[in-house]
Amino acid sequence: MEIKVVSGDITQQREGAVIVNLFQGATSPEGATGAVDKALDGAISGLIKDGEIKGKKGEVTLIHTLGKMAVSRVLVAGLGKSEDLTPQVVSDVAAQCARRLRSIGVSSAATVAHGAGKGGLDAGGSAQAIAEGTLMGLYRFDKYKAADPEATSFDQITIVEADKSKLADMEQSVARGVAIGEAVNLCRDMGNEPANAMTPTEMAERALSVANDVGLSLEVLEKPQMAELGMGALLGVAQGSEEPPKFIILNYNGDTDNPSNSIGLVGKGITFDSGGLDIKSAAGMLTMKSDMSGGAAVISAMRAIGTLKPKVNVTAIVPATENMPSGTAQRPGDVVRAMNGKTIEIDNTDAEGRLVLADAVAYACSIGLGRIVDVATLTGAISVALGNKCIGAFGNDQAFTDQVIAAGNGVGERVWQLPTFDEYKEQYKSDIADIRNTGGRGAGSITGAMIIGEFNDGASWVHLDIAAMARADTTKGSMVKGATGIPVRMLINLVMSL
């Protein structure tokens, strides 16, 4: 996918089709809009009049020029009301105008900077929302399928500014654009892919990957240095499987002369979860290759950060194994002990994914990382409380919790933090143990991040249940049915904000 920027006159570009935009409520339309409703004698006026454009959010009209223009088509995307207008809607109708072209058999297309210029975005800041959605919404998952003989591409967007003064903050923004979307769609590739190919140790590859292309560390530990470091949880959880664990670690380094501008990325890397010995239901099952998702968000994330090079040292970590029930598998009632010492008694051996947190945490802070961020599709709870609109977050560090949270709502990826009162944690005391790793039904997002909490040792921490949001179950905007990327953008936002 090529996507540039040049200076130019919209009305005397070459492309299959060129991109223009109306906000709702426009009675007729302004700016670039307004030179292309004159080339075309006024149609786009006439559509306006007629009721047929609108200029609602998600609208894209199709015009064909016959002649009038260099080019053959014209598509008239609606942003909605101008008071809200936010990168995120310019993501989303970049993304429907893609594959809308492509659904035609355009393979290229010249458009404006959507909201430059009354929708008070900047150039540079539309520019980045084009090549994000662009690249977000033409995403396909389609490897396993035999090849389409009609299928078309989309190939190449030019985003046409007049002011030449913007462009070398807008290719600068393409560029960012860029590298956080096809981080994006890495992360959506490994939650798309059927558990047997990407088991613990195709992540691992996947990851190494990720540090030849843009320069990172990467260390592995395998199953006997889980266990001389005393990861116990995390084994506990692998003991059932055949596929070995693997711990993935990665780190950039964009701040060496200051060790301490740190901060961790913990990703769960459930690569299957069956639910162990406390096996799920068929139904329950069928999307489990996707447990994965928070490890997968944190690699993918790694991707962007050593492309785009902030001055800020990052660390992620990804303990990665299948949760199988079988001969070896551990049994409700069992009680392993996690790196930090602290003993755990199985309640409930689908509640696997804050023991491999547990260890993964308890190293994070080993390794003296003093802000951590863990990811993962935690539990079904969190789509009780909060449906699939926003992540839940957790947190001990108000402060912190909030600028994670502020990095999601910045790129539209939405977050609402929930409690972690200390009555709590009565719920998962055990009888036998330090605690156990359920805290039974009522507030079960809330114990369930709170069971991880007490990995933590004096690290600023978030934690974020995406259990809602790894998945898609239709294509709108720039989300596109399957595994969602959900929540790389934000990660990258904050780290960038670091």
Ligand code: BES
Given for the second form:
Amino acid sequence: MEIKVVSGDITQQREGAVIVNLFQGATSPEGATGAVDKALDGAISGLIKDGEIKGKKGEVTLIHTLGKMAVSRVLVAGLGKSEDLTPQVVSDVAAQCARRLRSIGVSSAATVAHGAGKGGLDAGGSAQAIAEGTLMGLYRFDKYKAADPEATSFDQITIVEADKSKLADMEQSVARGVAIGEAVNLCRDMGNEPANAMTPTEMAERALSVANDVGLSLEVLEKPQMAELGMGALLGVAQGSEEPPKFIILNYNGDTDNPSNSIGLVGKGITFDSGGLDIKSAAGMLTMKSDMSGGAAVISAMRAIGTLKPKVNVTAIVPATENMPSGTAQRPGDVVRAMNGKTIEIDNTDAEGRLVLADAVAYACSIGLGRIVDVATLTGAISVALGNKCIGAFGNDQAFTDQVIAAGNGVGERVWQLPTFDEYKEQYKSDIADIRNTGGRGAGSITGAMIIGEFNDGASWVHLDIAAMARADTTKGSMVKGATGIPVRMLINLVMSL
Ligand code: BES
Ligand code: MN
Ligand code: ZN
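Same protein, different form: I have the form predicted on its own, so give me the form predicted in complex with the named molecule.
What follows is the whole complex; the chain from before opens it.
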């Protein structure tokens, strides 16, 4: 994909198509859209008058120019109401236009920076959103399909800006958007891979590629080292699988003078969650190859962080293993000891995410990370509580939690906080160990989060439950059916804001 920024007049472009836009309720097209309308002898205003173009968000109208312009096609993209315009809307619109053009065999387009005039966005922000949305919207996972001889591709977009003084800033913004969009798509690739390919070993390989590509340091702990560190909770989950577990540590040093200016991004890396001996139903197991989405998100975010180079130290930590039933699998009723010394009675082997995260969060604290965000497809209960419109957040430090939530809202990855009242602790008391790994029927996402929090030692900690958000059932805007790549953009935005 090539994304360029040029100065010029949108009506004079010679790409496969020209993309302009319209706000909902606009009666006569203005700016670039007005200029194109004029070149087309009023074709756009005519369609508005006829009620065929309304400017609603998601509406894309294809007009053939029939020799009136240098290009043969114009797309008019609805931006919705001007007061609701955000970079996310621009991303979604760019994604939709790119997919539409690809589907009709058009491989390039010139576009304006949507919303940068009347919409109140700055030209850079709009250019970044176009880059992100185009990359995300065109995403496909087709490596296991036979090549389609009729397949078409869309591979070039030119953002046309009349004001030359804005070009340098817009080019930088496009580079940022490309780094972010590529990180999201890397995360999607990992989540879409079947579990027979995306093993813990393969996750470590992907982390190695990221490290090599953007110059990060990587450490991968093997079983004996995990045992030496006392990671009994992680090893208990891993012992049922033939696949060797990997404890992946990716490091970016952006503020070497201030080692304490650091943040840990911890991601659940269960490459397949069968439930273990407390085995899942066939339907419940079907999407469990994506139970490593949190781990994929933190590894992928590190790729963009390594490219964008913020002034902060970031460590990504992924406890990666399968959760399988076998003769060596851990049993309900077993007691394991985590790295921080706390013992856990295994009430349910399917509550394995909190077990691997217990050791990962304890490890993060042991290496002095003062801020920790963990990301996990932790509970089915989060979809009962919140549906699939937002991420569930839990934290022990309200100021930091607010910062994390704001980072998500800023990129359209919405987050909603749930409580962690001390009173819930009685739900996961054990008769024979310090705690047990489940908290009974009520408040399943809260007790799951709080069990992870038991292994935090003094850090500002936020847990993000992405179980309902890691996969999408339909393609819409910049989201493509399958692994979503959520919350990669949010993590990048958070780290950039520190
Ligand atoms: N990986 C699942 C959670 C999940 C469910 C993610 C659906 C995505 C979609 C997790 O390991 C799990 O099995 N959680 C249990 C916890 C329970 C046993 C306390 C659950 O949610 O049922
Ligand atoms: Mn499970
Ligand atoms: Zn799981």
